[in-house]
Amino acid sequence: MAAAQAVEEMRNRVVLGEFGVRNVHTTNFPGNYSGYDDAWDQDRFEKNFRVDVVHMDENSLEFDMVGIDAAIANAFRRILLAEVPTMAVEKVLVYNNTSIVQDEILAHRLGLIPIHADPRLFEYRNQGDEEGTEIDTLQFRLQVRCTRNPHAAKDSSDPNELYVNHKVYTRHMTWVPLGNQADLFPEGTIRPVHDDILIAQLRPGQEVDLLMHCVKGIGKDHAKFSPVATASYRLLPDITLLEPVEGDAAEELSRCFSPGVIEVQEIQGKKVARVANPRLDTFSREVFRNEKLKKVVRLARVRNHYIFSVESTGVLPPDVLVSEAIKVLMGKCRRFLDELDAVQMD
């Protein structure tokens, strides 16, 4: 009984012990364990996978994904950061810029700006191609000359009162249509997709004046792409109380955890602990500082549960780009498939 228990446990968790992690590495393949049937079924891994959306607003997502493997986990990781594509300013044509940035770090700055524009409806632009067109190209204007003001308190020393327009935002790029763009897409819908970015500072007599092209590519060939924040993911906690925790001692273990994980009960006017939310620790391992709790507690992770955290960068919803990134994960299956039966034709 207990070698089974032993078993269980190096094929489903993922132990965190006082000085290592035991079970990092997955064991369940076909032959590995006696009376285990590890062979690949896809009717056992349809009932047994899901997703199970636990949050979500209008630029986050938090979901779970049971049943699937690290290398597939990671899988979306990588296609949400690298291979979901965005539009991004490209190239900066700079007609005047005398502010005290330099043109070469302006067009960074201004490359890193995320664009609220749906890239599925443009296409890439051809390696080669000068001017862009109204099907894989995006136009912006921005045009900013400082000046003083002339109703301005004379002992202040205020930027904002002394000086107009001393500060370049998101806000005062203009969008500048091509072809028939303005048919296509609703004014105010192709824009900065926050209006607050500071992109330079000027002094009376300084003035930016230049042209951007945004266009279509993946954060696989620059960062600006990326169309998220962050793209994570972690296997969920597993807490276990090896023995009952009572009076001060539970309060205690409550304290080696994050806030929500160990609730602390009244039972029989006793304190009792037991484990409330393990979802919510972060595994500080605080709790093996402890040399008489340590002995009760056993951490320990699911292998085949990934709570993954998306936060998208305002570009596209989130849930949006999960469906992106499935779509890139079946399109390298696909191409996987075909060339395997190119090999067997030849």
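Note that the rigid core is defined as the largest set of C-alphas that superpose within 1.5 Å between two forms. Residue numbers count along the first chain shown, from 1. Nothing here was measured: the structure is a model prediction, and the numbers come from that model. What changes on going to the form predicted together with its partner chain:
Put the two forms on the same core and the Cα of Leu337 is off by 2 Å or more between these two forms.
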The other form holds:
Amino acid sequence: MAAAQAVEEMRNRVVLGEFGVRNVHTTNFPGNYSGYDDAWDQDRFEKNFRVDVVHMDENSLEFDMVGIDAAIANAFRRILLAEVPTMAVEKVLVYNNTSIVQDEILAHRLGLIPIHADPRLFEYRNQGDEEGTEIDTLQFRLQVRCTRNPHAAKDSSDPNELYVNHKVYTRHMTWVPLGNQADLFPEGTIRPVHDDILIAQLRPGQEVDLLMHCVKGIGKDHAKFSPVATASYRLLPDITLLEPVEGDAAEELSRCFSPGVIEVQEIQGKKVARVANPRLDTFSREVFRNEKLKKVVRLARVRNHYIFSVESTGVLPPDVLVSEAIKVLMGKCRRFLDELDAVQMD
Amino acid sequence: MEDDQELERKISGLKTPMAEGERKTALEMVQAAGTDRHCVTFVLHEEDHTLGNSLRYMIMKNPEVEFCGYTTTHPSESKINLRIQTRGALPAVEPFQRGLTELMNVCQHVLDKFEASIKEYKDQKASRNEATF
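The block above covers the form predicted alone; next, return the form predicted together with its partner chain.
The next block holds the full complex; its first chain is the one shown before.
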């Protein structure tokens, strides 16, 4: 009985001990456990798999994926960070830059600005193509000159009053349509995501005049192409009380965890601790610093329950990003299947 | 028969001819001498742990596979070596192909379930907004 429980724990839980983590790796491959059929079964996978969306707004998404293995969940996370394409500024043609910010620093900053353009409507630029065509390039113009404000007060020291156009923001970037882009994209849809990003500061007489080319790329090439602010996952916490905890110990226990995880209830005049919502816990392991309580609790994580959190930079909505990431992984598999078919035909 | 060579490398791969002799092989297969087709090392170019680990997991789930492992040759090179050894006389290409197909099916199913979940969430939110007006 105890042995069966231990095996179940080994298969389903990652246990957080005081000095280390146990059962980290997936071991349920065929042949490892007698009495278990671990061979891949698509129907069994489909029956046990589910996706629950917990929270979604225009830039962030939190959802649960249950019944999948770490290798595949991690593949989705890696693709979200590095292989979903976006458009970003790649080439900056500087006509005039008399500001205090050097050309290359300015170009670096411009590259990091997220551009609100659906990358699925564009192609990658061909290698060696310097000019760029309308199908793979977006052009932006940035032209700002700072002048002295003639109507400022005599003894004012506020730069907002003294100077005109002394801060260069992304709202000063104007889109220059190429070819038939003006017909395809209505006015105002191709722009930087945020219009209040400060690019550079100027003083009277200084000017920034440049032309930017945006191309499609992936995060693997340069982090500016990454479509997510970040994408991460954590495993669902699983807290079990090995013995009933009562009285003051119950209060102490509830303080060892994040608020809301342990609930202290009054049953027949005694305070009893109960695990209310383990999902909220961040596993600070404070309970292991308490000599009495560390023997009472088992901290573990459910091995196949992933709580994903995706935050988009604004280029694409986060649910579209996850769909695109899954499609990228399918594309990789398809590419090798095609290669195999071609090789076997020889 | 090259008996004087210890390791016979039989490299087969699809070479797409490109301008200036630029080689674009995505997949190579390397076999050690003497063994028949049930032990093969695949070299996958332009790939890393993203596909390597997930593919290794799917192939290991196949009961006919005795050994499956992958490694990145060097962090500066973007390619992985994936080795498959099968029990019996099953050619190693078969679990490789099956692993790829099964991974694709998993992704398709995940995509369907995810999009259904998103749609349900949006509908729920819309109906909740309507109810408050």
